[in-house]
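There is one chain below, alone, in structure tokens, taken in the form predicted on its own.
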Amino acid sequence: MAISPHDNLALMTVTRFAPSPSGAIHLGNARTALFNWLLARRDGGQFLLRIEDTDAERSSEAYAQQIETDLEWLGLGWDGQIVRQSARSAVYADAFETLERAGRVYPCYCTPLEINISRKSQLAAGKPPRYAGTCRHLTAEQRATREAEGREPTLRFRVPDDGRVEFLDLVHGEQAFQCADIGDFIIRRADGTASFFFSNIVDDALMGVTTVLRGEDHLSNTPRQLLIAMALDLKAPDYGHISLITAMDGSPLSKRAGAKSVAELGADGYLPIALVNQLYRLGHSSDLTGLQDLPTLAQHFNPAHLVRSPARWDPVQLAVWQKDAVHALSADEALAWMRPQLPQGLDESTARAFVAAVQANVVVPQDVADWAAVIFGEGMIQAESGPPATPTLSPDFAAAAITALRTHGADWSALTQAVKAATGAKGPALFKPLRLALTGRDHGPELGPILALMGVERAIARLEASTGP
């Protein structure tokens, strides 16, 4: 007997993303709500949002409400109401009793250390751990006998004895899991709420989901929620499990290896295009290149290029990916996302020419900070690394500049002709040392714009600051 799913092709698509609110989303989770709504999207179809909060211990009302956060951020938007698991009992409970009168399930009165014991008996003699049917031929005396005793069962599905499970997944091709070596498994909680494989398989037929991409720890979840289709004569959709994200070195993805939550990226003042870019490559081969939007890459979106093997996760990369993106910027945006690190009171007119000098040499707000404090600081200014800067100009070099800038103001032309014309300096032994004397820096913006804004006095009082003997 080979067990296999509906056929979904003729089908609108309809995709969906099914976190559980227990924590921040994080990187993994976020490719995975991307490339399903890319994929609903590319087809004119719809991308779905569930909540999957049936375990109350473990699920927060504030993860929930940061998931909605984190996707708009995003921009994930989601078609039609988020559904939420934990006010679906009712739907659950008419499944169980549907299995229940066909025999399908049973209840289970095995405690945790029990099961534990037996699966490291299995495993010391060598075999796969499964349940060992424990409860499957208990007679209706021993079941009382057990909830005399107060223990509260689980609901166990009956696997059929023989027999495969067999589906395409949309990344790793044909699979078939052979029914021994499933086992048993619990589809309702000792306390009445449905199981993740239960509920789960559930609302995706129920709600008319015909794809499913998720990672591939859920694989060997995939044969049992099939057998739960099949029982219950619902639609199962298609499965592609994608390669989970690890660290550069193939280590299990963590803070420890730089990686962060969706929200701590936002808060960090990385944009969501540069993210979006970087998670559409992570195990999806593509021929574009460059910064692009979310319709494109939609558009170029095909399971067919998801790969099998790991995804490495590189911050040096999103780095790259978030210098293009502010650098594509328009005018607004970038003054809307600089504007936090400028000084409080800063005119519109300063503040947009401002965006104009640095926007091309800033990649993160520390970045926009760091200009900030140069342009409008007062003092010597400190370099990039190491100690405050060092005197680098002789008297005569200082002294032409300062009289250039009393002279002809912030003109920059006029100021560099000027002090070319007194000391004989030109090219980098020019411009350097000026550099060097207002910004503390050996590169970075023009600084005709930055002159214009740091002013003449400030501009006179750094080259007295960093005039040596």
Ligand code: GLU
The other form holds:
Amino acid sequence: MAISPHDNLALMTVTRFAPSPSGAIHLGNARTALFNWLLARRDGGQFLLRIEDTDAERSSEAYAQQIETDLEWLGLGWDGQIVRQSARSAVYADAFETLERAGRVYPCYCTPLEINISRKSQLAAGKPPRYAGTCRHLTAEQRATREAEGREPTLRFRVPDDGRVEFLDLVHGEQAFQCADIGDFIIRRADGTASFFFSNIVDDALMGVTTVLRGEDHLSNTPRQLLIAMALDLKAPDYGHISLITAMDGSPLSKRAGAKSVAELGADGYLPIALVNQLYRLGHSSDLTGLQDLPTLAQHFNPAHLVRSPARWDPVQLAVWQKDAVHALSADEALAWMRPQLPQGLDESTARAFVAAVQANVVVPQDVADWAAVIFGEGMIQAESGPPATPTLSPDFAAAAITALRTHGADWSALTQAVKAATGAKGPALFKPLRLALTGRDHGPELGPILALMGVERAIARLEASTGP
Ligand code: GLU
Ligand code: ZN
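Could you switch over to the form predicted together with glutamic acid, since the one displayed so far is the form predicted on its own?
In what comes next, the whole complex appears, and the chain from above leads the way.
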């Protein structure tokens, strides 16, 4: 039973993101959402959002809300109404009935414990565990006995004994699964709700989804879903299963490996476009270089460039994208991003001058806070690392600098000329001690604007504090 990929060329591309609201959106889900969004936008098609919340125990409203917030933050808007699977039980009930009438399903009375024991004995015999078919041929009488025992049945899909399910995966190429290896699977849980396999394919078909890009962990689910589609005479989408994201050492992504949820990265001050640019390059080879906006990424997105090898998540690389993203902000955007780190009540023109002075030198909000402390803080400055916090200026050097500040105000060129004239220091011997004394750091933004923002009094206090005996 070969299922050839559909000729979707004539159709509008319809993709979707179908998260289960059972946790925060992590990097893997975010990339799945991104790729599906890009494909729809590239083709002028539709990107739909479906919340897969049939499992009430594991789903939460807070996570469902957070999914919307995260997608909006990433800039991945969806088309039309959000579809909630929990509101579609009537649709699934119809489909169950169709399959029941066609004899494609049967009630299964096995308890989780019985299933577990069967799994274990199959594994112990070196066989791949699958449903043993216990309830496949129960008579009406046997069913009645089990019902009388109060057993709540699940509904299992009767997988054909022979044949293969074949399909063309957009990433992995030709796929073939033996029906005999699949095992009858549950499509309705004992509580009456639809299982993932079932509601997922039924909704993809009914929503007109043409292409599904999703994690490789779903590859082995696909033959079951295609069997369901065929039994219901529904048109399945084309599938592309994308490689998983791993930590740098190839281990699964974890908090310890520096992986955070989308919401956590946002709270840490990362800009969505930085994250998007990094995700775009994870498992998708592209000739695009540099930070690009979403429309440009969409134009260049190509499912044929999805790669099979696992993609490694590099937190350092995120910082590189973030630096570019901060740099690319307009003055207004940069001010909005930095504002929470600025002293309260700072006047607007000083705030803007601060942003202009430090924008090229900050990556995360903590950097902004550090520069705000350097420039507007009182007292001596904590060195961030490495160089000593209190460099020793020679008394001559400090005196010349202080006199220049008193005479000319916070004028960097007058200051350096005066110190040079008084001490003969030039080049790094002139600039480095001044930078260290004024900012506590041996590197950073241009000192002219920093000094102007800092003002004469603060600068003098710092120079005095840095003067040696
Ligand atoms: N709810 C499933 C998940 O989050 C959807 C998988 C799919 O995209 O088909 O893994
Ligand atoms: Zn059973």
